[in-house]
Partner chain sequence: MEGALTAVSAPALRGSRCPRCEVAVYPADPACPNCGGPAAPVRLSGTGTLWTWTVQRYAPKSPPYETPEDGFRPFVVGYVELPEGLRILAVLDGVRPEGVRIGMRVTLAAGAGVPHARPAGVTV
Amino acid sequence: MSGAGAADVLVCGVGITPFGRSEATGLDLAAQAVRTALADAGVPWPRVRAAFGGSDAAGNADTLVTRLGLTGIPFVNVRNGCATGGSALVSAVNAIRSGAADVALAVGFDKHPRGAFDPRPADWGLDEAYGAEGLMVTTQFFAMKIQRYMHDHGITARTLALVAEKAYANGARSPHAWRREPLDADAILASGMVNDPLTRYMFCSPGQGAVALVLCARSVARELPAADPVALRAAVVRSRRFGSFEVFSPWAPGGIPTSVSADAAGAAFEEAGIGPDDIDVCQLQDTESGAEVMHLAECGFCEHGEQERLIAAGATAIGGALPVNTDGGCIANGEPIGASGLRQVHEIVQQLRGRAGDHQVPGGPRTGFTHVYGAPGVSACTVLTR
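Chain structure (the form predicted alone), given for this chain on its own:
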């Protein structure tokens, strides 16, 4: 690593919009989130030296300069599936580490129509026949993966329902969440099967939202009296290795499959110099309930199969030993693809600041972790400390 160390990159400002649906465009939401983040950091737009941002379906992030100010800033568009926000963040971090900028912006946003995502096989390097066989339907992939996992590790459908129950309970306490009505596990199990074993209310929904982060070198942060900085100790992105079972590539070559989430989490912890046991609060990708279950183990927070006991005991609740998805995660917030990874970081920053309001983890958490996973096998992880 050249330039500043990982701990010398600080998150000085954060901004978020409500998630869900509205008449605003994706770029409207992005501009709102950026202005909120700048105000939170106490940084004027002309002071930002580099910006990175993107969305999957709501426009080009670099066009935000027409709304924020034509300062000549290098503004790079990022598009990397569900890891779009995480990839924008890694780019901003590296700009500071390299000395190319001392204040950098990362922004992610999206606005999706109602219904399921409708990816085209050709965009993912696949033959059209792949789509004709129904393998572009992400709900089917998630179901296949969790079915195998449940068989191998003794996970029950009720555990999947308890994950969603927690998400809706946390979302009811989070002002930017979309789904803010609590649902109990029995109602979730009875909500109608989508792809066995996943029912309707175990899934997130495509939606809209935007998040922005202002990152600063430590030397700049000292000059910002209004800022309440959190150290970004690690930010990494990884792609899949041979032998993985992924969205749009569901195959089982035999043996234990590789995991891009495990690779990204391991790299993040190594970079940060701490391990899963040191984390006080975390955000794990929960496109559906099974994802959170699997990612608990893949990211190193428990052994495979331990989730059944931990979740039943409330270990992942806000008051538990390892609070997970304290703002309701994707299940309660929905999935605007470009914004989700940065929403996770926003939540951890606010938790470590003690500013999470009704969903604040008690006891003053000092360390946090975020993880996002997306097609066709990409993961982004961060480690943050107070």
The other form holds:
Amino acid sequence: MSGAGAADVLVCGVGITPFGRSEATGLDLAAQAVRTALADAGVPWPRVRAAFGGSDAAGNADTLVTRLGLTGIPFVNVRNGCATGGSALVSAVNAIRSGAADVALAVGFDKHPRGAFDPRPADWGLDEAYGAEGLMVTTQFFAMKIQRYMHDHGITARTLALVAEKAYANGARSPHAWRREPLDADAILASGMVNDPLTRYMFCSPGQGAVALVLCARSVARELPAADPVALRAAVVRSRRFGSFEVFSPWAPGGIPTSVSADAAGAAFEEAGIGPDDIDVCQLQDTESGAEVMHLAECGFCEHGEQERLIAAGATAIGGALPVNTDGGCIANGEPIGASGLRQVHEIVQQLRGRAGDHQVPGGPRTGFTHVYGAPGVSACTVLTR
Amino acid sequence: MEGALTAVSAPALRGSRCPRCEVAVYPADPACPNCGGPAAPVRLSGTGTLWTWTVQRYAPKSPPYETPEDGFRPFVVGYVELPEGLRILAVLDGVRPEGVRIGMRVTLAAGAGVPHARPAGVTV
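Switch from the form predicted alone to the form predicted together with its partner chain and give that structure.
Shown next: the complete complex, the earlier chain at its head.
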């Protein structure tokens, strides 16, 4: 464990760009997000002592120094798949905890072409036949994972549709969201099967966006009278253990699959010293509807199968007992790989500050949790408190 | 093609198995992914049960996908659980999407490309 303790790291500034498509490049978006975060913290760029950032497909974060100022600080590029933002954040946290920096920046951004991701078999160590015969398709994996989960735990297709319905409803209330039109469950179920049991509007789409966070040691906060800080109590990245079920696997071990999300969430809660029952608002990876259903249980917020009742009762809606993906999640914001994890943290910070506007959770939430999951079996989780 | 003949002549998938922790994998790997120790080649069972499945309803991006000459048709894909304790990704032939069920018995065979499975006892 780190000696100083996670509570000594504060998120002092956050910045986000619109997630809808525009002509801006990924680096344009990243620079915009960083400037917004610096202004939000009341920190000038030369005061930042270390920076960590990355994208999966939109360039090198360290080139941002030509736009922000050539101050000579260490700026480390991070490229860690779906955990790119989370890994940049953990690196920034560690820089502060170690004493190497008292003000650090984490930035994540991306911009992807339209349509599903199209990975190459060789990049995954697979025979070319997996591509030629049509098995290098990420959506197939998500469909097969939730198909089995529905069979084992009594989840219905209607519940999958209700998750997406909530995402679009929350997106309609979030200024930075890409999908801002409400859509009801019947329309989602009728939107055309992509990979059974998942229909078109149950999926997120590759998109664009950028998010930046300015982190400070607690000792710095008194320098920043304009800042409205939130404590980052835990930031954790984990990779899969043997026995997990992942995308692009020619085979998987038998038995009940292990879960890297459960591992990362458990480690984050241990580091924070609080548990799932203490969380007031959370953001869970929702690459598609089924992912949010499964991650509710994998991260410890309910028992497997309980989601069927909880979601129908509105427990995960804004105003429910455990609001989930209050800004519309990936389904309404799209999936710019490098940005998604930090978008979740941005949303929790604004919720705990009481500054989430039309999608604010009522009652003054004081604790929040974020969770990213992605290929090839990585998860990043954070716990934040007011 | 006669079903009985197919069942006899279908080539077994070649995997590997760790003698220490008994983990079987496909395709064959000289090292066990669980313990890192040496694994020995093994011929895998040709019959198992369907653990999960989906339907590829749209044509995957091409390349890498090679669209059939007579055009794309939706196909079933799934994981087949074998007695050796592993699940293998396979294209499922010889069954319509409405007829696919988790737990159904299927035969599994190696071919030129990825593994292909079909419902057990079905001849075409």
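Since the structure is predicted, the reported quantities are computational estimates derived from the model, not experimental observations. We call the rigid core whatever largest set of C-alpha positions still superposes within 1.5 Å between the two forms. Positions refer to the first chain, counted from 1.
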property: Displaced residue check between the two forms: S249, CA, 2 Å or over, core reference; result: yes
